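Listed next as structure tokens is one chain, alone, in the form predicted on its own.
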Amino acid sequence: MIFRYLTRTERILLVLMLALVFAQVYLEFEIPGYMSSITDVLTSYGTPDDIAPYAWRMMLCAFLALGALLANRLLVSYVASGLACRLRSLEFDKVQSFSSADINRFSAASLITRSTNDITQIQNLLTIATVVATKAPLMVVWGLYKILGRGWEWTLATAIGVVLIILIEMLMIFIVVPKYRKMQWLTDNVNRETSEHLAGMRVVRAYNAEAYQRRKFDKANDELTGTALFAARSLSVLNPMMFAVQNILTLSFYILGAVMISAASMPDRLVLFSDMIVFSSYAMLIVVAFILLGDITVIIPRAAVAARRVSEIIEYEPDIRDGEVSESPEGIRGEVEFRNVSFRYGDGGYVLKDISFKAMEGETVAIIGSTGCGKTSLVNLIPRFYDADEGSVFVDGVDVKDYRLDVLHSKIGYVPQRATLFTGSVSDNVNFGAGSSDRTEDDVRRAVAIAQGTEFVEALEGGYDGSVSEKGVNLSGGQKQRISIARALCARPEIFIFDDSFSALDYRTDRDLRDALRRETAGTTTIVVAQRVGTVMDADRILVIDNGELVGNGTHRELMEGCPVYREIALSQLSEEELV
């Protein structure tokens, strides 16, 4: 099902493989042919001029079957990582498409080890397995034709050797493959939780917790060295007994030889010497070939759950498709409405209920409500991270599931609560993301002023050209943030989402911030999740959320005078002077 994936090329390429394998299987039962001839020149007492040309044409063959595997393996090469590239692209850009819920449904860890591990196994299988997959069965419907009718007696031999390692193989099968079809699930488990304790390390720390996570790491890995280690221990078995039977074998043949040469008459018993010779040389090369299949069993399986596993995704249909719509209706620009919306996560309860409410373009409209009361599920629906179960999302007018993607998400700046940073500089991080190249550095610059982030910024080394580490482990949490909202302020879109992107920031950076967000972006529609009151207060509209229902929607003043859960909330944070 993977092979799908290759280009025309690389199917060409596979077929001039094919055909060097025919090759190199021809040559190579060339030499016992030769190897016959020269052994009747010796019997007959010929000299080494009468031997020369059949030596000269086994060498010529030696080499051939040389050249020929060689190109082989360059091919292949070629083809596995041309394959192994194709196929990690294609996974990127599908996990590009997937939705949150989507993403949940594999889990990172499982994502990552589909990318790296079960591609590499699939690139070890037509590595290795392609190649021994066609010779193998050459080697032996080749081997069978040039022995027929050499002597029953060695071809019993053969038989009951072919068959003791048919039924080694089998037994091998049946114990190994289970257990590398099972590695496969256990590496995403030991990744799993490695990149949770990676993400994790501080509170393991303050919780001084590193002999649980110990534990818990110890188990997983613990569960896949053992599985890893019964089948390494297993398949370390196989090849000794493959090499027995095969020297069982051959002794066999010089046994057979000696009784029938001896019982044999002058005349025959040359013949019958030089019958033995070439016959355990043709046999020993299907032996082989049966051993070789013995060595790609334990691959296959493996490569085959690794495919399906890669196949899995890149196959996948994800749960958020594109619409077909590309541009808004003209006059409406960062309008966005909620028409009787409620959504859950899978299977769960509603975290939404029935929420209707309309942001007019230019509008400030704060979201508030208790911890977990549905906020940032609810901002999510916009961009379609999520999407409702039941009622509309709109967005100029326009149903958010009929547009394009990348016209929806170019319409929204979107902050999340935690800030996400990436490797490079601040410009990098601030200028990030479609239409970056027709941004300039004064654009940047003006982002990072609106954010409040000017001073810090040209205090780095570097200033704007800044490093910035891996997921911003070198800046606070609240230098993150601003940065973070900057890259949203650079992009100038039509409706900002500030989903509580103001908890790190001090008061006052939060109320210079805001303030310079109320002058400078005059005219894009705003919304902002929000736990403390004060960043809300001035808020055109403010929405008030309880356990997933709308229960409030009007200004400060509107609310604190009707809406109870909106007064709680205010009176729990400020004084009554405070919120006058």
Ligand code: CTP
The other form holds:
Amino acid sequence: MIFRYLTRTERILLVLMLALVFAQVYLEFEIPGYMSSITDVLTSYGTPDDIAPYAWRMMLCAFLALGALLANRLLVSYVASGLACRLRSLEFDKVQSFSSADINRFSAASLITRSTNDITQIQNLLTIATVVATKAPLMVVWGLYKILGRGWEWTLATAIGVVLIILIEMLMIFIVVPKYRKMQWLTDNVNRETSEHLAGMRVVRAYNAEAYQRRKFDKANDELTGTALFAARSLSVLNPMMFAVQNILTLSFYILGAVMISAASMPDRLVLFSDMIVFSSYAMLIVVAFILLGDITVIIPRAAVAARRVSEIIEYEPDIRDGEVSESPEGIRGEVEFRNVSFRYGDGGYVLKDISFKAMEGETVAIIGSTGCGKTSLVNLIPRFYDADEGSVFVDGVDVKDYRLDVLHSKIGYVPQRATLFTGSVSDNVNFGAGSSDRTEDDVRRAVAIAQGTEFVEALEGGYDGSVSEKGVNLSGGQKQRISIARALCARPEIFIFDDSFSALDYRTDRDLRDALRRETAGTTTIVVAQRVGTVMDADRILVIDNGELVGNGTHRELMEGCPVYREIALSQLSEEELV
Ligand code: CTP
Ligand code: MG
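Let's see the other form, the form predicted together with this ligand, since the form predicted on its own is already up.
Following is the full complex, with the preceding chain placed first.
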């Protein structure tokens, strides 16, 4: 199944590689023949000169076989690393199209193992198994062809040896293979614990929770180690057993030979001796072939699990599928409408119930409500991070499900609740995403100015080229928020979505920012989620969400009169006088 992802050239190379394996086996099997000829010459009292032609040809065969092996290895590693590279980028592209729900379904830890460890398994399989899987059967068939019918004693000894080896391999398949299969899933667990621990390091320290975390990690780690150890121990018992069989077989050849030779008369003795040499060589090749087959019977199931895990991702149909509409109707710009929208995460209870409202072009619509009431869930439906379960969301009069995703996203400037920054400079973070090459340094400065970030950005070492480290850890929460706001401003979208984006700012900066936004982005629809009544008071319209339901929709004044939930929130934050 994974072979589907090979290119034409790689397939051709694979065929060439098979030809090389064929050549190698053929050459290797010529060697015992020459050995037998040399033995014949020696036993008939020939001179070194008589041996020379055989010896040269034997050496030539050996070198050609080596050459074929080398060429083979080069080809295989070329094909295998090419495939691994392609699988990784296919996985990366697919994961980019995943909705948040899709990522939760697989879990981030598993997605990481699947694009690293699992692909390495496939690469290993391709490197080792393609050679062995073709070589071993060839060796067996060829070997049998060479020795069959030339003395039943030798053949019987070989057959007994092979049966023993097959028995040992069966043991391997039953004992070791299931463990190897399990190891991939256990690796996911270790990855999850590690990444969770790294992300939460400071909290862990602050609460002296190291021991607790350690136990959680140890559990995952021990389970993986235990399984790996069991597999390795079983192999370390079974593998030498196979070599023991191989050696006992050689020994039995010599014992058989000794008995038969001493019972025979002179000219027959020489024939028997030469037979013994040839037979023991071919029999060894056959036994080695079976041992090789045993090795790959361990690798194949492991790689098969990996291949299934990788193709599960590559072939996954994301929840959120692209629509066709690439342009909104003429004349409508920046309009957002929810019509009877209900939404829930997976099979849980409804988080949003029958929400309907409309934000017109240029309007500022604020959303307020207690924590966990569904504000983030609501705004996440606009850029289709999730899809509504019932009802529809419209942007510029078109159902968001009908848009091409890139078109939909280019209309929206989204500022998440938790600012997300990327490694790079401040400019890189502000001038981000499609269309960034069309924007200038001035656009960046303007965006940062509106976001009230000019002062701190210019104070940074390097200013706009100052570096932002991974996840922006070298910046304060409020600084990160402002860069994240500037990113949305810089893109000049039709609709802004600010999900509680002002929460880390002090009151003055919050007010200045809102004033600047009103001045500079007039005409752009703004949806702003906030906790502070002060932040939402002057919005054109305020939506009050309570437990997933829309319980108020109006201006501050209207809601103070008619919406008890809003009144309660407002009074808990500001005095009566401040609220008018
Ligand atoms: N929820 C969930 N699965 C998620 C995210 C949220 O089940 N992946 C649930 C939460 O348990 C919560 C509800 O959805 O009860 C609403 O969450 P959210 O929309 O994030 O609430 P907000 O109103 O944004 O809360 P806050 O003010 O704290 O940001
Ligand atoms: Mg929220």
